[in-house]
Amino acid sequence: MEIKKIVIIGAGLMGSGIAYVSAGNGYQVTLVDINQAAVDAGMERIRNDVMTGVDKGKLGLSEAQKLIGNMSSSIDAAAASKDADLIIEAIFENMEVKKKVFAGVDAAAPPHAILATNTSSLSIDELANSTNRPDKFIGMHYFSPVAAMKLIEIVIGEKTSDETIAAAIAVGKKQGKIPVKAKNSPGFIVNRILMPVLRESIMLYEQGVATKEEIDNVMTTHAKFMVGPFALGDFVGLDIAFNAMSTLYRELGDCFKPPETLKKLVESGAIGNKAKKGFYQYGAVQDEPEPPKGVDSQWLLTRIQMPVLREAMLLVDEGIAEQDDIDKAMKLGASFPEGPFETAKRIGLDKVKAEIQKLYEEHGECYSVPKMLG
């Protein structure tokens, strides 16, 4: 099925970003929100992005005019959906509100239209059940900032048809994205694997094993990450990280329970860069670095890495995603210097198994050895 007209519901940062890459790659796009002020703000953001592209020489004038010409806006989701081929929802992470949106557009959209959600952690199947077309329902999880990030997670529900999957992948590719497939599961690929990095780091910090600076430093210096877990948490937003971890905790149990330090920071409003304070202070007042604990760097790196490799292997054990897609997703969506399976092969699977076994014996069930390690 060929997609020509895309309706995007939600004119915030994600929605306007998806609109930009869609209109810029030849789709007719209608951006929808609940009031005119929200729609106007989204359209203004797109115009600013277009002008920035022109100023930097990334967009020619004719391309810029074509992109703007492919855009329209509306505050009436039902009317906008009447002739849509694909409707992408990109509103805030609230299951009940999303269900209400999908029930409305499902009733208005033509029978052939595909419905997609940009959710980062909510159940695709539960959302699909609020419609009468679960076979035409899919997750299309973009990463922020949409124009710059190459990854799109194509999340497949229990009833999603092969035709719907093929159409969503084709759209992602035409938008300039690299698609990876994942079956519906809490956190999909990137959040499911990224959360153990942050959780393990915070727990080691809480236990007094290492300082924030030591942990961030070992991950940037020895593991070649662009940024350490604490700095990354602040950049992404500790509120977003806490919500993602809480969803995984609710769905998968105690192994994802958010640490107390993270919970307290979020409750106090210290949610990272956007609040000028999180794990670190930003702006005029700078934190004094904590005195180093003198922890062995290689031990610390192994201690944080192993639960992450284990989580990637569980996704394969559970049939949620394939090794290549997992490696691709973590490099493109979380800026890992290499994929988890590339890391495991470099270290050696026997060594990885022995290290995870050791963690299991010391710390219990949350560190059990994945089936794929035998």
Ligand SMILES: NC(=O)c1ccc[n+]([C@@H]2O[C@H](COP(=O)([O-])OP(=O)(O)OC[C@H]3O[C@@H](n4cnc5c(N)ncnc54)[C@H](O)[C@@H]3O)[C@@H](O)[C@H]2O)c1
Second form
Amino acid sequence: MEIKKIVIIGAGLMGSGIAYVSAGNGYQVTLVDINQAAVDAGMERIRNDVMTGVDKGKLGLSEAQKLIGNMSSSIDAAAASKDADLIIEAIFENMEVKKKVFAGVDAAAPPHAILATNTSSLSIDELANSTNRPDKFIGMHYFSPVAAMKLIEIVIGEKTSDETIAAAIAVGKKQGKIPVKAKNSPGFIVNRILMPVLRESIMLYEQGVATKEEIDNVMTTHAKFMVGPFALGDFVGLDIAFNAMSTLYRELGDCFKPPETLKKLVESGAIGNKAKKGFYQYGAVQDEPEPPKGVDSQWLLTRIQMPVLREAMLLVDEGIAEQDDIDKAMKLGASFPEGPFETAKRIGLDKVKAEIQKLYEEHGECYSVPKMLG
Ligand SMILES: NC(=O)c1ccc[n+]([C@@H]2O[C@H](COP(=O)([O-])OP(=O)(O)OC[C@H]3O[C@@H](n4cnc5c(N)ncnc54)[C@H](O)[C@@H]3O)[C@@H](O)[C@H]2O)c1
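Return the form predicted in complex with this ligand of this protein as a structure block, the form predicted alone having already been given.
Full complex below, order starting with the chain above.
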């Protein structure tokens, strides 16, 4: 089925970004929010992005005009959905409110229309089952900033049809994105694999094994990450990281329990760059770095890397995603310098298995050897 008209519900950061890449790639788009001020703010954000695109020479004048010409706005989700082919929901992260929005558009939209959610952490199946068309329900998880980030996770529910998956992938590609497929599961691909990087790092720091600086340094210099886990946590926001980890903890159990240090920082309001304090201080006053513990860099890298490779392998064991998609997702969505499976193959699968086995013997169940390692 060819998608021509897309309705986007929620004109915030994500919704306006999704509208921009949709209208800019030939779709007719209606952007919806709860009141005129909110929808106007979203439209204004899009106009500003278009102007910036033109100023930087990324967008020609006629492309800019076409993009704006493809856009309309509304504060009536049901009316806007009447002739939609695809409805993408990007309102704030609340299950009950999202269900209410979907009930309204499900009743109003034509039978062929696909319903998609941009949720980062809620269950696609629970949302799908609250509609009368779970076969036409799917997750389309974009990354921020939408115009710049190439990745889209296509999140497949239990009842999502092959036709719906194919349509969502085609839309993602036409929007200039690289789609990867994941079955509905907590954290999908990127958040699930990213959390162990942060969690293991914080635990090693808490236990006094290494300093924050030593850990960040080993990840940037030895593993070639753009930023280390502590600086990344501060940049993303420790509140966001804590919520993401708490969701995984709730759904998958103790191996994702947020470390005390993270919890305490969030409770004290030290949530990273936006508060000028997180793991590090930002602004005029700077913390003195702790004296180094002198830990061996290669040991430290292996100690952080193995649980991350293990998590990627569990996604394959559990049938959630395929190796190629996981590698793509981590490179495009989390700026990994190489995919976890590329790393594992470079190190050698036998060596990876032996290292994970060692961790399992020392630290128990949370480090069990994935089935795919035999
Ligand atoms: N911000 C990110 O980095 C990011 C990344 C990926 C996914 N997400 C997910 O995308 C969704 C939106 O996030 P955001 O950062 O754009 O939020 P946001 O707060 O910037 O925007 C949400 C918008 O939804 C509107 N809204 C709320 N209830 C509504 C309703 N009933 N009908 C119509 N509009 C309504 C609000 O007025 C607001 O404009 C969330 O589910 C979030 O988890 C966010």
